[in-house]
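This document opens with one chain alone, in structure tokens, the form predicted on its own.
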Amino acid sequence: MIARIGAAVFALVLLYPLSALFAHIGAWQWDAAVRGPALLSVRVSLVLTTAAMLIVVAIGTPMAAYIAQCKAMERLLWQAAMLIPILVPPLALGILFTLAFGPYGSVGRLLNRWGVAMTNSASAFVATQVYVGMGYFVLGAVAALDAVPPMLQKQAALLGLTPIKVFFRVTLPLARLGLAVALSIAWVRAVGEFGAVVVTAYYPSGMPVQLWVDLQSFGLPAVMPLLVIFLAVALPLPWLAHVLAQRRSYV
């Protein structure tokens, strides 16, 4: 008993931040200073966090995929090479992707050869999201490719089945409910990015960056709207993710 009421107490505590919600800071600024910007800003997060999620999607699983059947020396190698990008401070992040992508750099001037503008640019977010989010699905990928029994794997190959067959009929519905955690977790940390895309892609402002800008510009009455948006968008798909992982261990 003593131990469950310190359990709720630290939930608790741990949960207070969002009653800020209900904070008494006077009439919450929405006119059309604030609206047009914020509503800007859901868009082109949404639609540009989702193509970042296609890309993320498209190129990590394959990872994913090779990182899970590699040795253990091999596959610690990966493992550790997709730690760096969450491992670097986000702003460093994004300054070092606008040095390497930029005009400053090579690829970067190659880039703008073919017309594709890798700072301030839906491409510059995109990319910043790519690589923020990458690690992040990859990693969860493995995990869920991991949890997939290998005995089925080999009697499905017993079967005839080639290994692409093997994988897209036995090891991805299997790992699905896994991959999608992988994937909202992946999704929730791009889409509140701000360190690198700050930097990367002010314009077009995602939403992280267009609270920022209201915080500076009107105050804490016109960050409210936005940010509850924002927490709309960010925390059911992980969460819901989450907790039918978890039910799904439990049945």
Contents of the next structure:
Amino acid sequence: MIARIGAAVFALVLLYPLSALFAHIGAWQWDAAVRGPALLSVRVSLVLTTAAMLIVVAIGTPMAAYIAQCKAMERLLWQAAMLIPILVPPLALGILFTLAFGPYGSVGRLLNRWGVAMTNSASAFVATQVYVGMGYFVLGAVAALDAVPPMLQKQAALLGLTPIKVFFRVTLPLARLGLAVALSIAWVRAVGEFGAVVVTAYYPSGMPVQLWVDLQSFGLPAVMPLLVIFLAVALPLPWLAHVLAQRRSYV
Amino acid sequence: MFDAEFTKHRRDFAVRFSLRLGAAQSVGLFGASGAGKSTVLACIAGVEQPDDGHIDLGNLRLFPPSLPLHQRRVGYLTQEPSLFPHLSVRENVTFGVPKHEMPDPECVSWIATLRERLKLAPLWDASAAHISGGQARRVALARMLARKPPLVLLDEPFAGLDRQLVRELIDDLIFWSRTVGFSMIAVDHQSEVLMRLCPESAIVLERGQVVQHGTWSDLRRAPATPLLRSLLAPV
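Now the other one: the form predicted together with its partner chain, given that the block above is the form predicted on its own.
Let's see the whole complex now, leading with the same chain.
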């Protein structure tokens, strides 16, 4: 009983910051000066993060499938590589990204020649989010694929299915919840990214950058409406994916 | 015709195995736990790789080089039924049957026979994740046989099933082996089960070596080793 009370207190403390949504800071500001850029930032975040996640899934899933079937040493090598973009501090990642893909880097100059600007552009925004979210998705996806019993895949192959059919008919359906959790983590990480994006793509401003701009320009009352939208966009789907995944483990 | 001679080095000893088996013939692999029986089946199935030798199934060379699992045309029933839990019983049974063969009347009739004989009709649309262990074994057997593989490998397929069901399954397997024409290599630690399932001949393995190959009456009359004598002795 004491342990349960302790756990409840711990959970309450952890969730306490959310109560600030009801803090007395005066009337929330939602006039034209705030509303226009805020709604634009919601659109930018949703559209461009969705594009980034499509790229993450398209590239990250085969990569995870490859890593999942690697032997121990090679797997360690790939996983170590995937960890680096996760562990680099976001601001540092943004600066490095700008130097590598901006006008100072050879790749950036090449892209510029092809008309792809990698600073303050939609492509810079999407690319940064791909970098930020890819490691989380791949590592999570590897764990999800590892959880599929290898004997099921072998049985499917012995029943005449080619490796690609085994992946789509057995591996993917059995790993789908784990993959959804991996994607939700990548989504949360990307949609909430501020440090790297503020360097690489101040424009077009996504929600985190717009929140920062509003806080600087108008103060807390102007931030609150966008903050609520931000939480509504970022939290429910990943939260539900995690809860479902946990529930499936225990029932 | 199945023809194999191969070696597989394990951590504790090397498994050396050779066998020639005609169509619709059967052989039982017998021996104590850990003698290498399951390793032999795993090598033939392709889930483990032999270190040298060859394995041929008719005109198909299974090893070397190791033929991909989906091209081997080998049915492999392990102790764990390994059903696909996200599919129904029906979907499990028909899993390996190519879609273009499904409307074929012969295929429809064969699936119906399996469903009938293995008593799967009441659970046909149930989720494979929610059936009992005995039911799962029957589904796994039906799934393996649905493709009519020319060679069937059975690794203790009846462990934990009641005697009546085991007798029925053995009778069905023997009948189908003769009518469909598949060969069987079976492993079981119970000599009675193997004798019934593979009455023609047995191979005895001890620490990976074939110590005797003959009929069951040969084995009973003159067991090659003291261990085999004790394994064959009535409980």
